[in-house]
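Just one chain follows, in the form predicted on its own, and it is written as structure tokens.
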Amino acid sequence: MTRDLSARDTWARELMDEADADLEMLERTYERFGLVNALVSRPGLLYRRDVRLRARRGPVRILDIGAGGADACRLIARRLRRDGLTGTITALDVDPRAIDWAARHDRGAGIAYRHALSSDLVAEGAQFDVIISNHVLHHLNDAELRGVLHDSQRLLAPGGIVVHRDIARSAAAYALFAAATWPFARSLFRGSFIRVDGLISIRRSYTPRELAAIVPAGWRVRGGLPARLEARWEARATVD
């Protein structure tokens, strides 16, 4: 059956979002999400780019939006170690069952978990160098999607940047990770729902020029290979 991605599908909801899901399936999908993101998403080339530079300056603060299993946040810890640079990470998520998980799952990486909205972040008056996120634009609605991207900007200190990245929708997209996955279904992704909720993501996605026109001006969209999308925002430094 071919399907239509001439337009978002808004109406598909992923199985692991409802409330009632399988926890035993769910945390096998947080487990196998760093897998996953390390082939699709790139986190190493994130922190080589945009956090490795500010943590060169100092201590750098860095927020996951929307963290999951804070596969992204582990990666991240780990490299500034490794490259003798210090920081805090900080992973927020709506989803207390995440979170949960996240946290029992630290590793040792020192990752302060949050169960909260980015908007609870900015009646705190927190600030961070380095705001990010990984597959969480497509759950959004057109009017949360300005509200995270609103957040981010009053979050951000002066000097650093935003990097909100995605799928981006397309028919070569689905076909593509509908026969990546289809040899682990049995194995490697049994009992989880990363091939089922990998489908509806990019179903629910935006494309480059959908993302722009709705991104506020000053932000930059782009996309990449393999079926990658990124809305970027830079706070200017300020002048002494």
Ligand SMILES: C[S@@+](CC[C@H](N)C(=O)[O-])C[C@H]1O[C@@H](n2cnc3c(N)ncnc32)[C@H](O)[C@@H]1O
The other form holds:
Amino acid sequence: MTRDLSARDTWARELMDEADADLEMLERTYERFGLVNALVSRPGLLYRRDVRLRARRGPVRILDIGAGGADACRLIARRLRRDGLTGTITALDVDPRAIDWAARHDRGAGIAYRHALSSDLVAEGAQFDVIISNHVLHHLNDAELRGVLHDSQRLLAPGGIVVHRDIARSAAAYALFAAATWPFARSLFRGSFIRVDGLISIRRSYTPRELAAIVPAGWRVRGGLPARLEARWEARATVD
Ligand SMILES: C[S@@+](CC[C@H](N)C(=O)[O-])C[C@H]1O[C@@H](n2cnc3c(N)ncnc32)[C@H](O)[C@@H]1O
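Now that you have shown the form predicted on its own, what about the form predicted in complex with the ligand?
Okay, now the whole complex, with that chain kicking things off.
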């Protein structure tokens, strides 16, 4: 499968974002996100690197923007409990179908589910110590992306960190995802949007260089493996 991935395909739309998406397929997609994320997004690493340290200082307030099925939130809740640490986790999504599914699959994690935008939390004066997102930036148009980055800074408490993680677009990533998911298209990923939306997501995603050119001053963008990127922003520990 050869595709020109030299520029973002902002016209392509993920099927899961459609208002009339098949609900059964959508829910199977939320369910399968957990497996995909365990393989490519490594939320455990995020926990060890960015959450645990802050949780050791006291109860940590975590916000996941565009939480989808909220598997990362559940994993973080389990790890905090395992490590004898405490915190509150808010799973935010603009899609009520995601919030409804995630709330029904909380599995005792005790997460707060919100159907809202980050700007709604800013208006409420909410504050968080760790703000994360995964596979969300490429869904956003330019104004929405700027808004989410701006809101993330406003919502961050002193000493906190924002980590927005996503796919890094490349022809290799596209070919690898196409090849790796093809054998499972009729089994594991059958009846879900995982394969088709995954390929669209790669076409919509940024390269680290493109994202670095967009983020405001003070943000750091870096690439990683496999085909990953992240934009980080840290708030100083004290307010002037
Ligand atoms: C590909 S899914 C990723 C879900 C989850 N973070 C994961 O890694 O599995 C993208 C999610 O972002 C949500 N989303 C898109 N734009 C958003 C926005 N402006 N604010 C909050 N959520 C948004 C979508 O509804 C969708 O659930």
